[in-house]
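This document starts with one chain, in the form predicted alone, laid out as structure tokens.
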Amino acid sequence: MKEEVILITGACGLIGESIVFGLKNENYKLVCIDNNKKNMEKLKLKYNDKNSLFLTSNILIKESLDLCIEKAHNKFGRIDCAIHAAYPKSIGWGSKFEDLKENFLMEDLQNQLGLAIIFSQKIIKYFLHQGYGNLIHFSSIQGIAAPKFDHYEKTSMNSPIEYSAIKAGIISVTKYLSKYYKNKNLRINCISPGGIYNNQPKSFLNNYKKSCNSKGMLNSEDILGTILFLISRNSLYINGQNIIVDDGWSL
């Protein structure tokens, strides 16, 4: 059994659950946080044991995140690494630029980019008290490059402008925090995955693959190797970096 304790937000999400599955197979101790009660119960049925803690919590609500960190500490005595994979979306998420409503825009900017900053503040406070820590955020290829709009032709899909803004912001937040906490025994990095397969239309998948080197759309488990690397001591001096995993999409 590995001794490291890994905290994961958005543990029931597309990427989050793959992280949980992969880290359980590697025998890490896990703190899994998500606001979806039904999906959290399913996750517990799959993976529950004495080395796991499952917390159903809406970390957008004031003080709920502090409570989750407290419960994690009470169970394990420490948190070695935190992976922020939560991805809350408004009901207006995915609108075209021309149809974007201000209230939904503000909600998504707050709940995604704002939450990433607040999560960082809370967990880094804990890490500083502990004397060390490792924080991993999730950005996206849309945070480093404009969407390839032709990929979306003849589909109902859209790449929202706020998604690009949020993901670019997370890269900036990662770099800022890494330098801000220089000499504090912290590592802060982010991962920018390419598109993750989730039953997208065939025409989109074909167009997307043309921009890649081999596979095209990734499966969520394709991110796991990078997660394991960033958790491990093999990445000890990687700090403030955005690691791109996109099968060449951004080249």
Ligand SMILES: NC(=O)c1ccc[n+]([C@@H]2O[C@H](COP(=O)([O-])OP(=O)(O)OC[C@H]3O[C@@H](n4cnc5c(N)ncnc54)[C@H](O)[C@@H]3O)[C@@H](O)[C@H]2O)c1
The other form holds:
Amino acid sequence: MKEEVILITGACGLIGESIVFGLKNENYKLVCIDNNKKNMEKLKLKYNDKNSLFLTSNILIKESLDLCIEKAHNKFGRIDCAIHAAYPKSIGWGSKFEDLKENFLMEDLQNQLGLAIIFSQKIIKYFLHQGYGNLIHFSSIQGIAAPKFDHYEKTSMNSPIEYSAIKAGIISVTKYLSKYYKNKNLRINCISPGGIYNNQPKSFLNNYKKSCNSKGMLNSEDILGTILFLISRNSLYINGQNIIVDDGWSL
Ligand SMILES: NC(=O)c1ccc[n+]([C@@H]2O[C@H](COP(=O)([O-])OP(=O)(O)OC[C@H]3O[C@@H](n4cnc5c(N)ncnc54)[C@H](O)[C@@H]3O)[C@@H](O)[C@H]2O)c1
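Could I have the structure of this protein in the form predicted in complex with the ligand, to go alongside the form predicted alone above?
Whole complex next, starting from this chain.
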């Protein structure tokens, strides 16, 4: 068993669960946080042991993050790395630019970008007290380039404008905090994955693949190597970076 404790928000999600699976295989101690009760029960059934903590919590609710961090500390006495993969979406999420409603826009900006900032604030406070820490955010290829709109033709899919803004914002937040906390023994990076396969329509998958070098849409496990690298001492001097894992989509 490794000594390091890794906290993951959105642990039941497409990417979150893959991270849980991969880190369990590598014998890390885990704190898994998600607000989906049913999926958390399933995750627990698969991975529960004395080296894991499963917390069903809506981290948008005031004080809930503090409580999760406190519970993690009470169980393990340390948090080495925090990976923020929670992805709260309003019911208006995914609408076309022309149909975007102001209330849903505000909700998503607050719950995605705002939460990433607040999560950073709370976990960094803990890291500073502890004397070290490693924070990993998730951006996306949509945060570094405009969507390839032609990929979405003849599908009901859409890449929302606020997603691009939020994901570009997360890269900025990563750089800002990395520099803000220089000499504090902290590392703060983010990963920008390409699209992850999740039963998208065939026409989209084909179009998307044409912009890539080999595989096209990735599987969530394809992000795991980058996570393990960022957690490890092999990436000790990688700080404030956005690591793109997109099979060449953005070239
Ligand atoms: N899936 C992709 O194609 C893709 C591509 C690039 C980047 N990303 C980014 O990766 C991250 C994870 O994406 P994903 O596809 O795994 O998302 P997902 O929707 O599959 O999972 C997100 C998880 O977060 C949990 N969650 C939502 N609101 C929460 C809250 N208030 N409190 C606690 N948990 C909450 C959900 O229950 C869910 O299990 C996101 O930041 C996303 O933008 C995803």
